[in-house]
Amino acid sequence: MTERTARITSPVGPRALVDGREVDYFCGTSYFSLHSHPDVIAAACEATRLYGVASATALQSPAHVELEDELCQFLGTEAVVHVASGYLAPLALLQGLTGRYDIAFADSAAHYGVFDGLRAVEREAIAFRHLDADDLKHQLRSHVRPGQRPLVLTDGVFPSTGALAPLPQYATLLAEYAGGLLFVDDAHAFGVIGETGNGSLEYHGVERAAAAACGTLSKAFGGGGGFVPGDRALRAAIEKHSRVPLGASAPSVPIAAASAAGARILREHPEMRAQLWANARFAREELRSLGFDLEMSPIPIVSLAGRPGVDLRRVHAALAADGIAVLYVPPRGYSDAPDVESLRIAIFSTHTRDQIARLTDAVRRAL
């Protein structure tokens, strides 16, 4: 999905200097721009200072332990599994959940961490039609036997398109399975929606009980790493059947200490996740005055897809002539990405409204 060719030369944030140039920045999953918020920076620093960059030990840090303390206070969790990064955390979940399922459907377009980890469990998988709750009905009644227990894997968001995963709808679905488990991958959701930012289960008022997600500390807090939320049963059964936390090695200090900080911010204020759903909706409503049909949602990553007699690249060009940077995506190039060219546009709390006008303007003027 990323353009490699250009380059980054400052910290991330609303604006941002690409190739030498400061440019209104639309790019990437910093939500909150907390990549570059000063006591993100700090908290790193000081780690580093008082424990090095990495503990070259199994022993935990002090950054490491304050990290997942942070995570279980804004989860409200007994535990949290703190992973490598976020594309391993789909694997350690599977292999936690070792004997809890028989046989899984995943969402076509589920992220790559999600088949990959399915891979590594050996385990039987069905693919259902991409956010298509009817599909999954169909296939579950096709391959479920008597007595197995389904486990339906899916994004809670999809990170190219924004697109909600219809989490009711599976919940429901799953019900009428003895033993039915729901796997979501909250990577793009966690911190970002949800009253307390716990994700697409709380935005959705999906049941816990029979669901189990995991994330990344890449995209809304501002660090590093993946981790899996649950009960202290869970996280020994990830100890027990996972290698995934032994075989590789945690984030270092600085990222942890940082990830631990903006976990910290964002619990402490809730007005940041205010503020990024109101510049999502102003957003998708600017943008459909353009003609785009958009979903009216908090979730800030807006995809605008090709039409017929609009060259997407040239209006890619056009905005970043005009000091505009977006993220131009080829058919199917990504995950989630649609069978057409798509713009995807990437919307932070610390945005501006006359920055997203100016967005508004310069696709209008480009179309």
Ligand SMILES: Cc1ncc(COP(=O)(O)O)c(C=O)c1O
The other form holds:
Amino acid sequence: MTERTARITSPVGPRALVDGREVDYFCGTSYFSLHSHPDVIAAACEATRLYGVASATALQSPAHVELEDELCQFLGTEAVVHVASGYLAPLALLQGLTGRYDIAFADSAAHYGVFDGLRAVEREAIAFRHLDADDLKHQLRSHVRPGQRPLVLTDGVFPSTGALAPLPQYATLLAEYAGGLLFVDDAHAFGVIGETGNGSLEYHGVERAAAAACGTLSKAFGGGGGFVPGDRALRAAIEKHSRVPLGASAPSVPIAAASAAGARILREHPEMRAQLWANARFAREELRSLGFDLEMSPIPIVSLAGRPGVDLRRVHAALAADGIAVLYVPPRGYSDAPDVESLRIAIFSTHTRDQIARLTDAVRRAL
Ligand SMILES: Cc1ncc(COP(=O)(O)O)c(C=O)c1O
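Next up, the form predicted in complex with the named molecule. The previous block was the form predicted alone.
What follows is the whole complex; the chain from before opens it.
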């Protein structure tokens, strides 16, 4: 996003050292602070001692095997393909879907990785208006010829605004087309939403048979690397058609081990998810009381959009002076960022109510 010049010199968590000062930290994507969890760090250190930093070979280390097993358990899937990064996961999935679709449609604000994936498979996608099921309906009707199978691509949860894609509406539209398929980049939803943390499809109760998703371990799970869950047939198709698992080294050993430990902690402690949702709802309630138009959802990304007479750069600076770090996002400063400036606030399961109340108070004073 922006402000890449600031330095964080502690592990990420509800309190962090930014530019040498301890602050209430509301940035980034470590929604459960697992990147600094002692068991995650211990797993990364132990795996490094046992297997070295990287396998530096196409052979899988035990850390990578464990990661795949853990992800299959977490996601309740037969198979999973893990790849170097969440950014590459849409490409691997698109390549795995070779021959399964004829024409592609993408939310105009889908993540960069989705559009780069489409470019890499040499597919022009028809863009539909951001989050707009009516426009998608119109585009489908205008472009899909009889017998063609459409693929509709979107983020499940958008990274800057925390908006939820209306997946049930997209799925209903797609049901009119034999072989229609929904494609979800669920980087910010896996681990975070759905009863078992299985992401946007579980959250919305959308049938998995006509959908495919990919995710990342760099956010909720406390590690790094991308993944594509599915059945054995999808894994075989990715192995056949994608050069990503072959050509890009897997996440390093400590990161694979950290990711596996993070997934296990999340699977064994569903109360962490409940705490995150409660914190997200509390933050939304509090900030709504200041006049911001926020949906009541469990999504831990809260976006305060600029409004006339409010200079969010100044609000951002005032929060920083109060020891509170949030992200200033300039207009169109990220794939889905609004046309106006905004503040992106990341809520963690580890934030206390006091911290969230302090944040609201500081925003109130700065407005
Ligand atoms: C929606 C979305 N997809 C994919 C990614 C890429 O994930 P990673 O940073 O783990 O490569 C991001 C990164 O922030 C994202 O926001």
